[in-house]
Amino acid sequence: MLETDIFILGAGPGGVATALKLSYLGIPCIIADKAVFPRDKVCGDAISGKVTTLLNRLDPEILARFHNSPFHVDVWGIRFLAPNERLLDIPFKAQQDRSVQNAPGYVCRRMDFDNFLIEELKQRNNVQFFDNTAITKYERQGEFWMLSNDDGSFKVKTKLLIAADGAYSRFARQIGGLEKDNAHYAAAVRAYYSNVKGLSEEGFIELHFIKSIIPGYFWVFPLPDGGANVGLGMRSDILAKKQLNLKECLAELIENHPKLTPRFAEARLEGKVIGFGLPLGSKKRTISGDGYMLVGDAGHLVDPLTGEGIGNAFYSGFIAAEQAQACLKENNFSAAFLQAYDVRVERVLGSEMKISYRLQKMISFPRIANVLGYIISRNQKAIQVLSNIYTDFEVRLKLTKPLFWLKMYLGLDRKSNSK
């Protein structure tokens, strides 16, 4: 039996971020994952600037190695398609000075990104990493967690368990009590395509808000080899109400949508269309308890607007590591003491996710989405504001205010009347 103060369940971005942060704090840990790396992970493959910001804070050399790797695409903006098929390009502010700034976002296959993180983890001499190790049994004995795999060949005794085992976390459901709530959960499908025409030469990802799938969206994210991550996502309660099959919807759009079909005329599906779940952070939940914390998707921390979970997994992992440091210092792993983790996650991520949820609901109505697209496409100030939407919380907050859109519209109307 292995004994450790801290055990991390799951070696995706959230788990590895936790382990790396602990390592740099000088705190040893054990981390295990059921998969054998490198492995694929079904995802949209978009990585926000949160990840690179935190990697830079941890160790600029890790970030430099990531930037010098060949397996990612720099993202400099977003191309929106409104329900009325009005196309709108929103460049990120950083695009104006690429010579001195790294890209604010990236697209990278999870096969490559997660393995990059694992290789970084393996360089840390105070981290024990076990893959091909599925933890299936959790038992609380006094002040310890006793963990093991099915046949008992792998056993761990730990004071603190950090569960980072993803959207389908058994521990989060069975012990943490985080049940699936369709109003705060999304379903998605992802496919890899080669030879998709019309990919942005400016490094823009594409979000298509198509009337038949509102409030979901269709995405096209460019990949390093000229391919694309193509997918479709929708909130689960709305999906059930509409009685839609996402795989069928994806195929229908690619085969029959006037804007998309010509672009896929010579495209080839690489592999299969695969579905996955997204536990959204739009509902406040308790994500800690006696001797444990939930990180990333296991804690239902996916952004409700974008569906991006890697950045929030990183943030929650760093916060969990710092909370673990406090637990060790005070020798206190109680639920009451660990509540500080929930408070900090709520302070750092909670407000942002609430705003994202409000924006998601705003654009769930095709008419509203069309009006907003009309105003933005004709108002340079609105475009300038939107250029910071993924890097500035205050911008997201501003976009939820009807007064902002009224001012943008009135400014547009005055320009029209002056001509």
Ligand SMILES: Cc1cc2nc3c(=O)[nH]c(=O)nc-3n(C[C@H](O)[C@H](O)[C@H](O)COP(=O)(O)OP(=O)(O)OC[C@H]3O[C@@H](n4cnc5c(N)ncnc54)[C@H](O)[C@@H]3O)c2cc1C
Second form
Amino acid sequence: MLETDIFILGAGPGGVATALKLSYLGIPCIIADKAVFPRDKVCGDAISGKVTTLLNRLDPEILARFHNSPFHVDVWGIRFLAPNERLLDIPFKAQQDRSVQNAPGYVCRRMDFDNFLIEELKQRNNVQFFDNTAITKYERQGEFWMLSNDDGSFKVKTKLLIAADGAYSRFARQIGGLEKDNAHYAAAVRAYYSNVKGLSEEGFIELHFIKSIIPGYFWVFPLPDGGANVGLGMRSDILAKKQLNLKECLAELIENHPKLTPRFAEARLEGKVIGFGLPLGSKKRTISGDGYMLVGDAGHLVDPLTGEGIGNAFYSGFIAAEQAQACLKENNFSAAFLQAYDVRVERVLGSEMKISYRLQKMISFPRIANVLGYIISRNQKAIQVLSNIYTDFEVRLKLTKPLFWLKMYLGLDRKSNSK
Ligand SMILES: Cc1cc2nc3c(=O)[nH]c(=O)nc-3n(C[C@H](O)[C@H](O)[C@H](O)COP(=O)(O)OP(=O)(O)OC[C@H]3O[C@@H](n4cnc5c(N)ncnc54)[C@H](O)[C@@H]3O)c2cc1C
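Go ahead and give the structure of the form predicted in complex with the ligand, now that the form predicted on its own is out.
Below is the whole assembly, all chains and molecules, this chain first.
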């Protein structure tokens, strides 16, 4: 039986971010994952600036090692396809100053990115990492959580449990009471393709808002070896209402969409098309309790507009580590004390979740999406504003205001940027 103050369940980005942050705070922990790394995780593989900002805050050398790795593509902008098939390239603002700046975003297979994080974790001498260890039993005994695997060969007793076991977290559902709510949940499928034509040479990620699948979107993200991460996602309640099958939709679009089909003419599917869930953060939930905190997908913290969850898993992991430090200092692991974790997560991520949710609802109407696409394509100022959408949440807030769009519509700067 292992004994520890802090045990982390799951070594995806959320769990590893928590463990690394604790380690840099000088606090030992044990972390376990059911997988053996490197392992795949179904994802779009887009790594936002949030992640690199936090890695840099932790230790600039970790970020430098990531930058110097061969397994990522630098992302310098977004290519949108509106429902009326108007194509629009939006370079990130940072693109203008590329010589001195790191890219604002990256695409990196999770097989590589998560393994990179695990390798960083293994360098830390105050972290004990167990792979191939599926935690299936948890029990509250007095002030402790007792956890074990199926056959009892791994047992741990901990004062504080940080559950970072992802979208299908049993602990979050059974103990935290976080049930799946289809209006605040999305489903998505992902496929790896080689030989897709017309990928941006600038490493732009592509988001296609296609009439038949709106308010979902189809994505094509460029990978380092010339391959592409291709996928399709949609809110679960709408998916159920439309009675769509995402794998069939993906195949249908690749086979029959006038803009996509020629690009996939010589493409080859590498492996299988795989689906997975995204617990969205558009509904406020309690993510801590007696002796535990929920981090990342286990806490339903995926951005409801972009589907981005790695950055929020990192943020919640850092906040959980700091909260754990406060718990140890006060020797208080009660639900009442741990509420401070919920408050901080809400303060850091709450407003951007609300804004993203408002924007998600706006673009769910094809007509609105078309009109916005039209306004953007004819207005340089709108393009400038949008070029900051992934890095600046004030910008997202602006985009939820009808007055902003009216001003853009009436604006004098109408230099076209459409293709
Ligand atoms: C199709 C799709 C596309 C996406 N695209 C993007 C994107 O482009 N960018 C982005 O930022 N986000 C994206 N996301 C969301 C992103 O994948 C998640 O938000 C992110 O992985 C959350 O990290 P996490 O550490 O909380 O959970 P996970 O990455 O799921 O890690 C959980 C870990 O817990 C382990 N585990 C689970 N159960 C147990 C157990 N019982 N015992 C031990 N270990 C266990 C698992 O093996 C896993 O390693 C996408 C999601 C999907 C489904």
